[in-house]
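First, one chain by itself: the form predicted alone, in structure tokens.
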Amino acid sequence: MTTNTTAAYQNSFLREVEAHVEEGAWVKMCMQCGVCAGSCPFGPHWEHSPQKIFMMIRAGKREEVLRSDSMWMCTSCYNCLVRCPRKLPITHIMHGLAHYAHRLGLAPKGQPTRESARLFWNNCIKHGRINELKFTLALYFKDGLAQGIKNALAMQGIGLAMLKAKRLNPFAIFGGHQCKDKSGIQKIVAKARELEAKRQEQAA
């Protein structure tokens, strides 16, 4: 007879992650050593560290995982991946979980790094590459004009230093860095989304 403990472990959420999340099949390989949490620069600030997220997936805590802001804390430093004894692709899994939660509409709203990622991605698609000035302005003013001005004033020292070092082009607002074939980039992204949607349908 199957016990409740065994039934909880053999849950559908683990299979869902394996099917729909990038590198999700690696989740069950985590041995809960905690090296990832200890290696992460944001370690003390995680709601749930990576190994805890993996444990929660295996325990079937779907809503708690997908609504967490933990995956959005990852900055892709790859410390966890380099130091993991089993070489789990932790960074890829965390980003995959974040993307999956976003696709399902379960990702936490107003999470700063999620909003930054969304603005960065939209900027890249529109221009073919990142336009630093437009991205910065979108990030500063995402919460309104007044807050945007406060953000800009707080960062003016860094902005001036970037201008002096020729790392910021004040005229980029009128064009700046763009790909010659922006429509081509947008077609590639659209095709990638189409292929991903088909893959998800087949996996369902």
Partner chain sequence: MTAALEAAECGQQVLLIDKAPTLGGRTAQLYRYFPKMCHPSCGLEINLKRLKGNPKLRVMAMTELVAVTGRRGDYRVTLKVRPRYVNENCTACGKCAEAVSSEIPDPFNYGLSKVKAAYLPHLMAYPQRYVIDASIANTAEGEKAKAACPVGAVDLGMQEETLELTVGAIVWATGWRPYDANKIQPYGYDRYQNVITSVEFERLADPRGPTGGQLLRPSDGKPAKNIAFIQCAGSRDENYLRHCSRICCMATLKQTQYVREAGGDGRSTVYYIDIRAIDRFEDFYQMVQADATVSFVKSKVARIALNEVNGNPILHGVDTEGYHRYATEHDLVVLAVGMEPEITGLLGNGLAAAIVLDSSNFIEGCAGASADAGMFAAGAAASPLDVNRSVQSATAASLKAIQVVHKTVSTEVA
Second form
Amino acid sequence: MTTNTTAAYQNSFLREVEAHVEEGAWVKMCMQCGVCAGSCPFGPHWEHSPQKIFMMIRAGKREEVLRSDSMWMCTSCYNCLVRCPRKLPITHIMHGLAHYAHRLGLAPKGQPTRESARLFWNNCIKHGRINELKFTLALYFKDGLAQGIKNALAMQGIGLAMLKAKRLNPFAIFGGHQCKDKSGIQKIVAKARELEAKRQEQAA
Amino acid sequence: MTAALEAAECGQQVLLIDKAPTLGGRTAQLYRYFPKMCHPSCGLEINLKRLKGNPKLRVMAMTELVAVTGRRGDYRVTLKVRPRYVNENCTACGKCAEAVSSEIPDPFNYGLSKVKAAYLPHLMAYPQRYVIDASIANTAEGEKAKAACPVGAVDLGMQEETLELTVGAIVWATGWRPYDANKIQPYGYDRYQNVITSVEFERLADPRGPTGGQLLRPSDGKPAKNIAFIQCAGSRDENYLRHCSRICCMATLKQTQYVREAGGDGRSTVYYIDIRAIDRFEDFYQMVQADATVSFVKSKVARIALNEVNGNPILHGVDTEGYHRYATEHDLVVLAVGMEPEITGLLGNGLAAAIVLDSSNFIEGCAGASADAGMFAAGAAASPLDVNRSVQSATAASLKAIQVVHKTVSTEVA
Amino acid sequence: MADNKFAAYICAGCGIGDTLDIAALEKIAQKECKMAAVKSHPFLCNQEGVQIIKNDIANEGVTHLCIAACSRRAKTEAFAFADACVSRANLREGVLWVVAAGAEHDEVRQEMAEDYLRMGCAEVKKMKQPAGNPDKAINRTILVVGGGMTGMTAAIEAAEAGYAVLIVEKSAALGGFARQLWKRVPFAAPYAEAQPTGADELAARVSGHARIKLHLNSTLAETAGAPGRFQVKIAQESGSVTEVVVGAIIQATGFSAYDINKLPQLGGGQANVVDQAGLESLARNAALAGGVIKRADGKEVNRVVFVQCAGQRDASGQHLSYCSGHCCATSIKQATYFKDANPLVDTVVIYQDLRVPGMGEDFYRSAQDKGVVFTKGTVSKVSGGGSCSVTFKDLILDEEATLVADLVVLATGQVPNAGTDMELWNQVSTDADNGDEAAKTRQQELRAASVLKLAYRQGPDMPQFKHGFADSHFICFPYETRRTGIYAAGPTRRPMDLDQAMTDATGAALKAIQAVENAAAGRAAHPRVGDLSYPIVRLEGCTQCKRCTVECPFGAIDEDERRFPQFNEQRCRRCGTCMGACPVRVISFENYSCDTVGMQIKAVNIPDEFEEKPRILILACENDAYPALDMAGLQRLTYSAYVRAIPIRCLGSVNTVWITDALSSGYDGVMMMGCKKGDDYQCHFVKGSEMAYYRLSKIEDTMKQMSLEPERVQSHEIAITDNARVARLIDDYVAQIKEIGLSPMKGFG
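Switch from the form predicted alone to the form predicted together with the partner chain and print that structure.
Expanding to the full complex; the earlier chain stays at the top.
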């Protein structure tokens, strides 16, 4: 058992979450029934369940929450969301929290979900659409060459089967399909970033 | 019954109508009460005695109010009386039941057992008269019942009747119904035999119930030894009922004592969000907390799976006091189902405009200005209440109704 | 008045005629019982049968009739004859349906039926039609003690029903505790916002009501009399005393907040630690000043912590063990005072179980929506002062935590203002009666501390149920008090919130109205509503033993100046405990007496011992045990045909003479069947079963003198659901008696 002595239950973090986290205003509505925690198929792999994270937010545990990898474990199955008796959009709050931690640079380094999301995003932005082969390879080799080979060998059965089923195009390594107006997409993203930055500035 | 009796005992003329063939309502289906563990039929007996001795009170069973017009002090009501196929000659001798062979699910036992299609609703039914179920009224079975009756009480020609009369005030005491557990998909009430509701469990515990008071589980008839009680089954849940049904915590605490009293090595586990044992019910909670056969888990159970081998339900969830994940097998699960106001008759008969409902469809009062209000809600139709508070509410509603028709008794102030 | 004419009507329906020898029964009614008219009918409860009886009453002058048919609980409408005394011989549920089928049982079955017929005839011969008490008590004014929300509501509701009301309020103004509140919790949809209390408006309505009269700055100095004729002395603070007569009393004396100073561990008594009433006062001050809530020292509150269950739900025995029910919603409301004024104020509620039943869930949601933070935990320490701190075990996060706050609110409980505890009073009084001087002083103090100052022999206040609340013991009957015509309402009866208190007050007003109407008509109050019989005493035979006055569960009997019992019929509930208590049998009811039961016992034919047919008397409480026997019949459970059951009003009414008479006339055993006794007693006349046990212990000596085994008298607690059990108990007892052997007293009776 730990002891919480620093400014316990001061609501500043709760207010911060309400202001900056997608659907963060719902956190206060949780009544600690725990149905989300029990409904999550990834439950055993979390350090903190959603309901506990909501309580930690109210308790002012800013660092512990934002540095936690728990919300990165969400796979968007929506079990918690449909069962929540208070109708909290838990899935969205989890992603919101993860995103906020990422933006603040507090998200755990090397957290696989986060890494995957980052690679996915970069891959997607570059070509305007996902290059599955490159994305997969990037994931395999994210922890270095040796680990990458190990990963690739472990997955080779699936890879070959996909190849056979024409679900994998080896030539995509040379660029693959691209979208029609790549620079247009990139402009949209840049504009979105600009707007978001402005919003953050105003909120702060 | 309370609203009617209290008014009649103040000297008012009262007509008490009930949709069911007998008075007593859901209370008659309870085995025992919290927190005294006494028997509801004891109070029912007193009330029936009060009623039998009161000439001011008239009872009409199988009767529904289908229309109301007029205003405070002068309502014109239309009543629909369903055929009982048994007249007042009936002596409850039971010959008709002996004669027929068709059976129907026994409504008194929530369908957990069957009863002959010519039946006395329960041992304390009032009027103490048999009912011929409509399903056999026009069949050879019905004729058998008629032939068997030594006093000419079976009247298969009975038709639905409609009558109109004038009343000064109306008290809605239509009570509640258990929330439909089938709607709570993750708990599998519709799929797993050993997941039952609290009202069904009450019948199992009653020595006059379908199992003679033994706590036998439905799948294989074996004694249930390791019983889970799931609180807020439907209640406090915006997917189902947004209100707290108030009674379920105490009802469960009471039912854990049925398990203990059944002897053997029976154990109860209560899965809860908050134990709402208010006022002196707290005494009872503390007593149960000290009971080694009962344990508590602060958790809303997420879902129930089935052990295909032994038919045991497996409860999945997280104990939120410190975050402990569980997957616990029990041999019987009791869902503490919530209370829904029984207003289907009201709504079905297009009477919604006459009343004001709250966000959970409990009757708040009469539509229109309060000065015109001559209709009052009492008991569980007005709010999720236990018996004690329903009686309190009914007594109060009774006075409100009396005020509508009152004549000044004493203007002198001492 | 015309002479009595006795008749017996024997029903042959429901199979009675197929199984029993009706002609033999008729003969017994005529020859043995000497009934002037004896008729049988194949279907007595039908129109034709009933008409025969009606004609006999109207045209033949029949005044007393024994109906030998089904149980007294069945066909009550058909067999209700307002102008005649009626007894019911239970041939159907009591004989036909419970004696095993088959020719081998024909003899004992017929004997049982014959005995019930004899008993019914014997009973009705001793019955009189209750004429009602000639001393009517007709005052219909309702006295309300306490002018808070409960009292005001009771007053206005009774007045609106047409009754005159007096309110006695000890303070200078109406409104009570509600006037200390800034706002109340919402009672109606959408259950989202705190609401004005309405206390001032209600006080204005009450003050201006033509049928309500106020006595402010006043308390009760004495309450004597009975429903319909209470003589009440109202003492003004100034010392003047007004005497009034009222018909019924509602005690709405409310509650006091649990003393916060008893909670030093939770900061009670320290600066900036307040109870809920203290916070209301700060909130009202803020509203008057037109600003936000500030501390007593004028400092703004940026952070407030609410500690639930402070000194409540306490298992240690130091504080209140119960939950006051309203405090969770009250703290929610108070937290929103802050949030509504300034959402940036931190409000934390630390609870064990958040108890907002019913629609309170919406109010809870509304507060959460406003940003009130709730956390489950147990608080171990609160320190007050300039900066308060609250240390608690955070049960969800599983850690110890300390919160700092500008203000801490302790949700303490409700302590009922129910006056003097009658159990304590009884102890002290016993000591005082034995000459203990200290006890005499204490007795005076207790009287002074009482609310009602009843001039009853049984003490100055209503008996309390649990934790000092003047509540009913009965779930079905929340207004069933032990002092007839006096009803407790509001938080003095049970911990409750304002909404419930106002409903409670309305209900209590109805019960008070009933009480005055019953008293005026000479009728009993609950549960024997409408009973016109009342205890009649032959004072010339009284030995002044005081048992009746002591044992009356409702405090109905005082002692007059000559020390004779003085019956206050309007207080009487007609249970007959006094009749059971009386050693010289001078107390009786017109339709229920030592004779009506005694003659039934004597009417049974006792076979001599060589016939080896035991006879066992059952005295069964008419509300629970007798219906259980009846329903055993309805279920066609069988039991021995050797028993003879007599329904009685209450085991408390059993006079030991019945038992000794039965034993000396050759009965082989007696079974007494009553309700549950003890703390959770189920007897609606309070201690009938307990009295029966007590009295039984006194007749053991008599039994020894008669050389009878103690097993020949048994007492059982029977619940109304014990149909199968009661049948089993009977059969077991018959077997036991056979083992012991038949009574040696046969032939001497």
